Structure formats: structure tokens, C-alpha cells
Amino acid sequence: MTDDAGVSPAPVLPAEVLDGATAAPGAPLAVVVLPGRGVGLAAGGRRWSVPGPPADLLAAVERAVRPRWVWWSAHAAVGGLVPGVHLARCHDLAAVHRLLHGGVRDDAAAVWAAAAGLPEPAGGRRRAEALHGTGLLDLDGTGEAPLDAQGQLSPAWSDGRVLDDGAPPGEQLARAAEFAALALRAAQAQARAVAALPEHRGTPVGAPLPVQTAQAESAAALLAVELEAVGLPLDRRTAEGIVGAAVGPRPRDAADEVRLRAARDAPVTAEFGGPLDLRNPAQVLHALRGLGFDVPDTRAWRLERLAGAHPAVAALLRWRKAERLATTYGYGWLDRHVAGDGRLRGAWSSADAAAGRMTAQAGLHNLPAELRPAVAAEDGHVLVRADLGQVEPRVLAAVSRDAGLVAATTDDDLYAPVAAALAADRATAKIAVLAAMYGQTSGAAGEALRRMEEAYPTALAHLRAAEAAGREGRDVRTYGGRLLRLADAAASGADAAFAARGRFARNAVVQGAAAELFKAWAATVRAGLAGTGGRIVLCLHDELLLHVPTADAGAAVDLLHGALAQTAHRWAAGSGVRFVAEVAVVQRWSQAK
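Keeping to the form predicted on its own, what do you get for the structure of that sequence alone?
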């Protein structure tokens, strides 16, 4: 809506929103957004229904108050509003629910039930998603109360029907305000539960670590929405050139696609000496055995060891790379996921269902190395890439407080002092550390693990305790407080199931803590980029990729290092553990080493 001069008028907000209940920066303010209609707000025992463009309303409150926004999930609340408005702080009910309760459900009904101390309701979504403005809801019965006789969130409220049922706008906004008030009540219950979680740090800095983790998880959920909206800059011409060089020109039609596929297959089948369906693992395994290779399967890592033994194996490995580009990252993938603005976009999750790493769809988390040259900064910009160095063993040192391993983290290359302690070469030291975290006990890994037991007994005891809990089907929590639900997985009594749970728990207490450190770092970097032209465009396991104006490259490098030091000071307070990041300023992702 614009006035006669064509300028959007300032949104009209209740004075008490700005001056009363939310006057203190960081005070909780719950919001439910109705796209195109307005917002429902709740704070301090009061609620408001505010019509108008939601992005303008949120931006106005953010500028005036800087609250901690409370919402059922970032996707549901602001999925259509970012990146146009920057919100500094939030409490994401779905994200904090996953931290507190683990599992795969984080829909509003499950979140409310847990916050209210009720049994988890039946059904529900496995992941929170945008509920409103879908244009697909045409249901009656929307006059029901938000809570049923058992205190559970009623279906029409939990799935958003009451907010998109064709009722008068004023009535829908009133419901949005009531739903926001419920969100605020759930957030207060979550905050009490988080504060009651045990603190594992030796010398706490600032808020208790679980509170910091809840804040970082919430920020990561908002960052996930922003990553999807912003996208990863991709040079489409370079990408098509890479695909074309590997798989040939774009097929004209289905028949041409069949012809090109046969042309890719021919050099490989010729090396094997006869007809062969390369897409059939059983046939490939039989053909390899026919050449004298007695291998149990056709996994790439196994075949790579044999690449120099026969031209057919080398040809097969080359074919596999081309086939992956053709089928998963080929022309169709580019057409589906790269928009006209040259950005690759896919849905993001702030935490997978296992240890809590950020994940993405559309191939963003599995982009082949061959395509990295296509990830390129736009004109007037650069990519700033930062990679946490040897983060999991450094995290192990922090969470276990093993004095010897803590001392090793002072070195830029942690494996060098570990090698000295084990009286081994660096390669063996690396195997030993990985064997410790992943529970490998056979071959060279087993021998290396025995050396680790002697050199770093406290770290190994920490891992063994986690493994024992997993084997026994006991739930465990990460260093930051995330629940890993293992009791639910204890139904099978098979030895293999016991062992698998044990290995999962052994690694998850490290990988999960590393994910929490990473997200806290990413949240700090996100805050530091506010008000600049720079954005985070990729979170890849232990790696951050920023897209910033060329003139801001130096500041971005300083921000990454400073944010890591700040995060480590809070997260690993008193541990003495040193965290490092390798930072590079490049034009193309492939240029970063």
C-alpha cells in the first residue's frame, strides 16, 4: 500500500508494543504472521492484532525495540519475508524442542504438548514447515478452541486452519494474536527446561551453555530460511561447460538422451570386453571378478585403490563421475534449481535428525568437486571461505578436558603433537584419532586406538561412556544439551543393533557438539554481517562461505576469525582448547584450498 506520493506509509503499531511490554532489548515478543494481512503479537501478558504488510511491521518493531522474536518455527513465521528484513534475535520453538526432546517431530502440536508436560499427540508433521497462505485450506470447524479438553493443541490450530479459513481479516488476526500468546507460553516453559539442563563447562562465561545452545539453534533455524532465500551464486555458463565436458551436449529429446548415454558407456564396456549394464552393481561386481578382482562390493573408495591395476577400473571410476553429473547434477538439475538470477536454491534444515548438523536439499551439501569452479562471486563481490581446522578432535578435547589432548590443540596441526605422543607418523596419528571417535577396532585402526587409550585416557573414557550408554539404550545429551534419543531405538536385541547404537553415541557426542559450536559461530558471523552487503551463502559441515562486496573482504576475514574466538571463549570456557579456521578470499569456490 502506498500513499499519493508513491511512498509506503509507516506501519501503525500499538504504542505499548514499542514503549511498554517490550521496551527492553531482547525481551520476548511472540509473533504469528499472516502473509499479506498482518501479524499477531504477544508479550508481557498482552496481545495485539496488527494489520498491514508483515515485513514492514516486523522491521519497524525490530528497529524500535530489538526484541527476541518468539515463533513456532522460522519457516512458518518469516519464510516469505527474508532476506528483506533482518531480525537479530529469536527463540524458535521447533528448534529448541529438538534440542530438549530429540526425535523427529517438531510440529506445533508436539511442541505444545512437550512444553505443557503432556504426552506427544498422534500424527503430525516430521518437520516444521510453512503453514499459512498455501491456498489449499478449505475446511470448516475453525471456531474450535485452541486447546482441547486434555490441554492438547487442537488440530485446527496446530495445522494453521484457523488462520487461513476465509474468516474476516480482523477475526483471523485476533486468532493469530491468540496463537502468538500460546507460543509465548510454550517458550517460557522451554526456557525453564533449558535452564535446568546440566552445565558441563569448567568455567562458565555468560549464560549457561544450554541456554546459549538454544539461542544458537534458534538463530540457525532463521539462518536456514535466509540461506534458502538468498541462494548460492552460481555461474551458469561455467556449470553447463563442466557438465558438457563430462557428459556431452544437452540432449535434444529422450531419444538423443539414450544415444548420449550409450556413447558414455561404450568406452567402459569396451575395457571390460563385452556387454555390461554399468548401472547394475551386481553385473559390475561380476565383471570385476571376471578380471581377477575379488572385491566384496563396488564402493568407490574400494575401487580407487585398484585404479592403477587395470584400465577397466580407471575407466569405470571416470564413468561414475560423469554419470553422477549427468543424472544428479546435469542439465535438468540446473534447470530445476538455478533461478534466473544465477542463484542455486534449495530447502535448508538447521538440524538433521541425528547429531544436529545443518543440511540442505537440491544438492547443496553434496556438490561434486568438479562443479566448485561454477560457484563464483558476482561482479563487485568475492567469496570468503572459512573452514574449521580439525574441529572434531578439538571438540573432543573441549568436552572431555583431557589435558594431553587439550595441549595438542595449541598446535596449528593437532595431529603433529598427537603423532609425537603416540610415537607414530602423522598418518597413523590421524587414524588413531578417527578410530577413537568412530569406534573402529579392527586392523591398523584398532592398533592406533590402543595407543590412544594410553596417551589420552580421559578423552577415551568420555567416548567409552557414551558408547556404553548407546549400547544399553540410554539417552545421552551432547555437551551443549541436545538430547540423543537412544532408548527408543533399543527395541532390537541383536548384537549388531547394540553395537550400532554404541558407535552412533560414541561419535554423536563429538559430532553433535561440533555442530553446536559451528552453529554458534555461524550465528555470530551472521550478526556481524548485519547492515553490510555481505551474506552467508553456504554452511557445509565445518565450512562457512560468505559472499561480500570486494571492498569488505578484509573486514569479513577479521569477522570470521573474531567470531570464532568469541564463540570459543563462550562455548569452551576454561578448557584451554584452541580452535582455528583457515580463511581464504577467492573469486571461485574451487580456488580455496
The other form holds:
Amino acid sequence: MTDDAGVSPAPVLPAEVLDGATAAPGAPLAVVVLPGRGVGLAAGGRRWSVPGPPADLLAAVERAVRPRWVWWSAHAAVGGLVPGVHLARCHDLAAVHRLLHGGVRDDAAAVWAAAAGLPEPAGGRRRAEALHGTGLLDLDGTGEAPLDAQGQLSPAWSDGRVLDDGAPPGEQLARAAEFAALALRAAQAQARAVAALPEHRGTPVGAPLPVQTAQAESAAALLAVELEAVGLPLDRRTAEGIVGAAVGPRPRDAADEVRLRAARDAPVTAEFGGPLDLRNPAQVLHALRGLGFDVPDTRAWRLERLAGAHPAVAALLRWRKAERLATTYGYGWLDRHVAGDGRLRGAWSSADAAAGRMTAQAGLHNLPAELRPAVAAEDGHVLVRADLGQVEPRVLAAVSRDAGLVAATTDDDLYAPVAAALAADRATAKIAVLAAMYGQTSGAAGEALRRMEEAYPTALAHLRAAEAAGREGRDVRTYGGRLLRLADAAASGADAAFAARGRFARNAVVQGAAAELFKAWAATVRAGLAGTGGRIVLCLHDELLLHVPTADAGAAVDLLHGALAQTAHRWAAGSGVRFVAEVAVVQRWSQAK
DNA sequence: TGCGCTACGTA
DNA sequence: CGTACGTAGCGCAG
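What would the structure be for the form predicted in complex with the DNA, rather than the form predicted on its own?
Time for the whole complex; same chain goes first.
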């Protein structure tokens, strides 16, 4: 099939879509994108196949009617596209499915089955790569009905094969419209399920409506696609300078790399007094024991206290630090992930499987502090960094409505009033709060924890209830309504496994709710940046990094604060809980705080 | 080649 | 202290 995109006419949108009679502003409009070919649309019982450049079509519809876009996933719909226009509202079936049902599957077949009230289909997520080269799979894909006799979505539709199987363009566009119609039906079923979620236990007043969580999660899924497309501005020369200072010059070839590696190793092995593979933990352990150090493993935190006892230990720790930069964040990493435009790009997920935090690949979420000077604003721009202060204890106050802890959130430093309540110093108070939230098992905070129980009984009871659910294998929902699946995970297990599930659940109700607040905040900031040259370029659990034209810096600062106030008001209405953000305008990420 | 283990970076 | 994630090198099984 030849590509005739170069001579295709300007897209003609159906009048019903454009005039808004069928799709009123904010009304659901499902879209399935055929990259480079067109889109299928569905709304209000109608469907349309529209040939043309998908990015232009989406932009035209967005300008005309501002719908709530319904898609199987933002990644499938607009991944790889760069719509020249801000898409304001969406319902992401995969994201809402994860919210409603937890677990790891969010492929269209699993989403459809759950929405239709059918059992989870076999097969799991299909990887497109695995389908290529077999030849056979193309045969059963073409012409297959979307739903089988049980009402399950067929694999060929679920993985998108029927939209890219060499069938005539008109046929594929018709299928795209049919697939969009199915998406619309699934979204309606999800909306009913979201509306039917029970109120959050213990907080009948002022908890976020699950529909708000669904909207924020959908927006976060779209933001994840945008983050991947936009990238993090990285000053490559600074980055290479930092790497070079730690591990030496860039190797000229493979042999040079081997030589440089040996040169880095030699002085360290010499300290140990014999041949030794520093990259083999078993050998390092043996060598350390030979020096008289009886350690169970060779982890850095354990060796740090021994660094003064023998120069070999200090040399090993220095070597490890440099080696991390040489391997994980070295020249190879820069070459793989930093494009010619100076942007570091990696894949983003809007919700991990455990508690729903955002994740990112390509080192975006674990960039060593050492490399942060390399994250720099481009000419005419600044970075605006904002991070939520002490967000987890404040979230605990919101979700538990513990009166004492709520009162403590009015302080800029929450740990100050907590310390007063516990009659302890600030450091002890902080350890006690963290120990309560994370289920610490060893004893450093013992007495302070007991006093936490007296000072904040409602918060502690909330955490204990979550832990009990985890131990007993009962599912739990976060404050915003996300299902934390604990039942199947606890099906088999020893005592240690039950304890692990308990600690996980205790932590997940706080970490998960914090993730929901963060994403709602990020979605509000994203909306506020629409139409400006500013972009969110990094999300880091409790921190947002914006890249904005210098002239817009002040507005961005106001936006970050205003969006937090607005989000917190909706998210913890009437609770009295105060959330705070520290915001700084900088040229380099390292300059903030 | 795939997987578990060890180790370590971030929050 | 604890949870979560992604990445890399090694040894071992297939």
C-alpha cells in the first residue's frame, strides 16, 4: 500500500461534531487514532470515520467543541503525535480502569471485560513485538468481529492489529470508528462504576469525589505522554563535564573503554593487596573478611562506618560512587537518552502498580543530585521548581481527619507542634511520624511511637486499620478511590509475607493518597499553562519542575501556588488541613534549595 | 537469552 | 527506620 498522505485534502470534519449539536462542550467524544491516516470518532450514538492528519483533526475538534476526549489510553491515542493544541479534558479508560480495579493489566481487553462485567480475559497484555514475524496472527486478525460470543473484546482488536493489518484505508477507518464506539460504551460503564464507589471510610465530608480522581488520573496519563514528548532540558556540556570529572574522558573505542576501566580498578584492588573483581559482591565480601571486617554484605551504608578503619574500604566506596556514574549515568546514558535538541527523554507511566505514583524511565526519577546542575533552562527561559512540603504527614491528617494532626498542619513546619505534643525534640518527632506511616519494625522510635498513639489516636487507628487489612488480605481503597489489591496477593504466604503486606498497606494508603493529590495538582498546573510557552518537564512524586519563558516566571509561581490552593480546597474540603509548596525560580535544577 | 541477586540512585 | 520505583553487572540455568 502506498502512502498518499502528501496529496490528501484538508480534513473535513462532520458537521455534527463541529457544530457541537452532538458533542456539546465537555461531552464525551471517543477517538481512535490511525497514525498518519485519520481518526474514528464516536459520540451520542453516532460514529464517524475521518481521513486526514490526526494531529490536525484533534486540534480542529478541540477548538470547535472542547469535548471530553475518551480514549483507550492516552498513549495509544496521542503518543507520538504532537497536537499543536492543548487537549483540555479526557477520560482515559486504562487509567480509570487501574483506579477502579487495581492490578497491573490495563490493556483494552481487560478494560472492556471489567467495564462489561465480564471475567478478566486470558492472555494478559500482548506485546506488539511478539506478534511480528509469525505471519499466522495476521490471518486470524483480519475481518474478525470485535466481540466474541461471550462479549469479550477479541485479541486482534485489543492490541490494535485490526487497525494496522494492510486492509484498505476505508475499512480500517470504519474499524477505528467502531472501536471508538466501544470505547464510548466502556467509558459510560466506568463512569457509572466510579459514581457508585463508596464514600471514603471515616471522612464522609470533604473527600474528593471519585469522579474527580478519575479526571485527575486521566489528565496525568495525558501529561505522561506529553512529558515523554517534551523531555527534560539538559545541558549536555555540563553533564559531560560532571561525568568526566568522576570517571575520566570519553573512551575512544571498546578497547579504550576496557583500558580505562582497568585503570579505575587498579588502585582500589591494590589497597586490598591482591587480584579482585570489584564488580563481584561475593569476591568483595571475601576480601573484606580477609581484612578482618565481619560484615553480612557489602552495602555502602554498612561500609561507611568502617571507612576510617582501613584505606581499602574508603577506596572501595569512592570507586563505587564513580562507577555508578560511569555505568548508569555515564556517556552511554547520555548518548541513549539525550537527543540532539538537548532534551532527556524517557517513557512515563502515570501510575505504578502498587500505590499509583508516577514512574519514569531513562533515569528521570533517580538522577543523582550530582548531575542536577546539568538540568538547565534554555535561552530565554527559566526553571520553576515547586515541591510540596511534608506532604505525607499532611496527607495523613487529611485522610484520617485526626484533629491534633490537622491542627499541626497549620504550622509551616509540621514537626514543630508534633515535637511539642510528644515532649520530644524535632528529630525524634520526625522519626516517630515516619515510623508510624511506614510501619517501622526496629526500635529506634519506640517510646515516641507510644506517645504518638496518645497524641494522634485517630491517625494511628487509620494506619492500624490499613495494616490489618493488608495482613488479612482484604482489599483497600485509597482516599481518592484507588483500589489497592491485597486479597489475591496474600493468598499464599508465611508470617513474614503477611507482615510485609501489612507494612505495604499501611504505607500505601498514605503514599497512594499523596500521589492522587500530586496528580490533581499537576493537572491543575497543566491546565493553567495552556496557551503559554510554559511546560511541565518533570514530575517527581512531590515536586514539579516547569520550563517557562523568562517573562512568564512570576505568573508560573502564582500558578503553582494558586493551583495548590484550589486543588487542596477541593481535595480536603473543610478539613482544615493546610498544604504548602516551596517555589523557586532558577536557571539550574541544583540551584533550588 | 532470561532471571534472580546484589547494589544504589531518587522520593 | 520503611515503602515504592528503574538501572546495571554478575552468576547461573536453560
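Positions refer to the first chain, counted from 1. Computed from a predicted structure; not experimentally measured.
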Hey, with one rigid portion rotating against the other between the two forms, which of Gly356, Asn507, Leu325, Thr567 would you call the hinge? Leu325
Domain reorientation between the two forms, expressed as the smaller rigid part's turn in degrees: 11
